[in-house]
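The form predicted alone is given below as one chain in structure tokens.
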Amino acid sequence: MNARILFLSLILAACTASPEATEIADPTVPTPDFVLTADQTHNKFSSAIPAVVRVPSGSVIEAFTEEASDGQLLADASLEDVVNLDFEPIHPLTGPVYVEGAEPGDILKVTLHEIELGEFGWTAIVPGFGFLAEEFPDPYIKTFEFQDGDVTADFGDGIRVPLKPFPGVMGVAPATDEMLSTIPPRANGGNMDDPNMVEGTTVYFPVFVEGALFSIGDTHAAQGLGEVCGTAIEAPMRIVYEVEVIKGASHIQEPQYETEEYYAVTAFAETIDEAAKKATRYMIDHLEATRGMSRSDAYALLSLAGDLKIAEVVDVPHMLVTMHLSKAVFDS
């Protein structure tokens, strides 16, 4: 059976089965309140895109995603398919989700409870796209097949790439009815391509419009920091996430996230230098607001313990830099 057909059949089964059949076996993962299928998608960011579902704060959502090409590149993709790739359907995003009570100035907390990999993936060099596009003008494609329990991808020649599935695109709607491309990241999140936003991560988004209008997609099975050739292992997935509206918290200008080990801020800009400076300022703001630190103390601490990381350099015109700060420095 074609891998795409098989994955779509799993989606249909999830939508038609009884609640008992769709309940997740892992007791640490909450049972979804709502299910979104891989055909409930859009591929622009805009406040004018209508929500596919309206949910209360605290809801758990099971979302199925398509891979980044929206079905143009499948398990049997060829070089010809890469050459003929149409960028218009790129980044089908499952959503948007209207979260009741979310208003501009609030924060939308999104917890990634579970990320389940689909059965195939691909990575490609698309002519004209990528960090070294001028040096790699020829098309390239490598496809992968996955089975339950896989922890690495077979790159060939004895090379195994660790699998760390995550959504490349997560975001709320910007305060515009213009249909914005999903390619560059912005203040609303979007195409952040940060491989640290894996299962168990909590991401915080500034809310710009009523209901927040959250979407998720462009799921990656594995990606290095930078995503230098322009693609990760692009793969369909199933994601269980939770949304919660936070009111009265300190304002954030761009998405931030945390795990049990660290807190992180994100910053986009047209150069790495500018993005790195923004990320540093955002972490100083965070320490000032949450720890009561002076800006000078916070600045000095980040020089000692803050880690700047390049998330991506290919989503023109914007690049994304993050800063991580270990929570262990505050354990005492």
Contents of the next structure:
2 protein chains.
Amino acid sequence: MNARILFLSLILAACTASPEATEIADPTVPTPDFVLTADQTHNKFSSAIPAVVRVPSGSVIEAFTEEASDGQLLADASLEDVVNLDFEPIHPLTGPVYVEGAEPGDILKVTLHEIELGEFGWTAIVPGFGFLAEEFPDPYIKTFEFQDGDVTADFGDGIRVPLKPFPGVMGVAPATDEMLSTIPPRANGGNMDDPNMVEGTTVYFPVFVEGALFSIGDTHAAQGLGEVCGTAIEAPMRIVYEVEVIKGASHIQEPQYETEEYYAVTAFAETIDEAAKKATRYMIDHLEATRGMSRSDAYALLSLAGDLKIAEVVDVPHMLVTMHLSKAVFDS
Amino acid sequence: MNARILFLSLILAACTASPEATEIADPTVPTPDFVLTADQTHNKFSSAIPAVVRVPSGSVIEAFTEEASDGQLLADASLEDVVNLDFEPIHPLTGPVYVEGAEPGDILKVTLHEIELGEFGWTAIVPGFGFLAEEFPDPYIKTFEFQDGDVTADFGDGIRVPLKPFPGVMGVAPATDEMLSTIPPRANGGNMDDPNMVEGTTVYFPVFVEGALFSIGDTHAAQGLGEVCGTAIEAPMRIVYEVEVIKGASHIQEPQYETEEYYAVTAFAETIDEAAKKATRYMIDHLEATRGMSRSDAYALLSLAGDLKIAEVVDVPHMLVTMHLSKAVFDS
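The form predicted together with another copy of the chain is what I need now, so please give it after the form predicted alone.
Every chain and every other molecule in the complex is listed next, the one we just looked at coming first.
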């Protein structure tokens, strides 16, 4: 029985267990209209990958995700497993989902209603990969086990890492039928590895192909801003999300997102410096388009209250930077 | 009467006013041993600048600071004032303070006990300066007035910016008698422009010359991470800080800082990418030195819980990046 089946079986067992073991459903989480299992995956971004399901705008989807290695690294992973890691299966993404009515130029709005961590995770230093790859030539692995209600991961030696589960990859299909690697993030989103995209976040994607073709995966139980060693706590999860097509919206060039507290833009580039410049421009564009601010007023306001944040520095060749602006600065 | 005198006069007036107008001193703020006025300034970093006061380790200093332009931009500043801005007087820094016993290789610990905002501030876009300088060729100015108890700055049009006052510049003298510009941050600190260095923060500086020669200034009432347009809300302030020499400490290469919640390292470089790499290395060094962690364990832990943060992207030619690590991850 492989890990994904084990995980799914345990989830299903939990759902059908005796009444006293059944969790009371969170009333704020809508009931899923569609369920995608953790073996309904692909591992490239391309307009040529057929959808696994076709859904109306407004649908709620429950998606099970595999961890990033697609079962190569499990709860008992060894250093040898890290040395032998094949990058080709990375990252298995659950989807794509064809959203009816979505056309190029539209925006796909994705709301992360619920993110539930699976039962294990791993963190590795993979030789040749990571922000300081030349200084860390040796393989490294640490595995974790999780139980319901855990709020930290046991790193050992009295160190406990707060759990903040989120999907490292969310993206729509690009406007090409080439089979693109899922390692770098691009304008279609993808491997953004932004630890701020947690439960409760709404993400907006520019749509490049009919149906949008949305996929999700590479779920992370915990990750710092940067993901410096190249991996987070890579762990399977269950995610309930909602998709909605926004027609005739002003175009955005790369994904943007928001919570009740802030609005954020994302920007990728081959250097952090260039990504930071793009993010600053995107937020100025946003303030000009949505609030009618002059570009100079927007630029000055962002100097006082806009926060440039590094998301990841390891998904070569693309770094991802975001800019956040608190909604509290506006009266309405 | 120029702005610095006006500001000082008002502060002194407030302190000597009738009993009902006297503020009750915060009992957690130690009584100052020394007072430095806002005209006891210099505007270069150099070992050749004589100290304005000589104090024992453990002294508490009350320092009044001028805003960054040294009185060129006041509460009634115009666009013409911005066009005519002379960079030569930037930044007036209160000090230097000679701390007895400090020698090269020691650490100077500076605790920011209290930061009190003055009565006005300004934000400008200065042609040729700023992260997107080529896209914003025109001068821009916005001025602000503050009253006791204000928690936001009125940006106009219903926009209010939260006030988070901090010193943009804190630094010790470098190991050179050259007169260095105060625009870029360096290993001695200086223009770090890190909005996390607020009241309550303790900053550690490597000492390069006898007496350390500490200076403070360029006080900011509010600034986002990045300071993208090149200026914050530049405002005069009153700061109460404590200096302490730490002898025989393990050497740090650039300033580091902490609060009750986290420990942080800073790193400057000509690109954000290189500064981020240095910050990651410094935090690995810190975990190895203070907790005996292996470098691989430290690198992996920082990938899960260390946050790379941009401080400023405009103090050419040096960008400043920090890495924060929550103290909550450790049992002790």
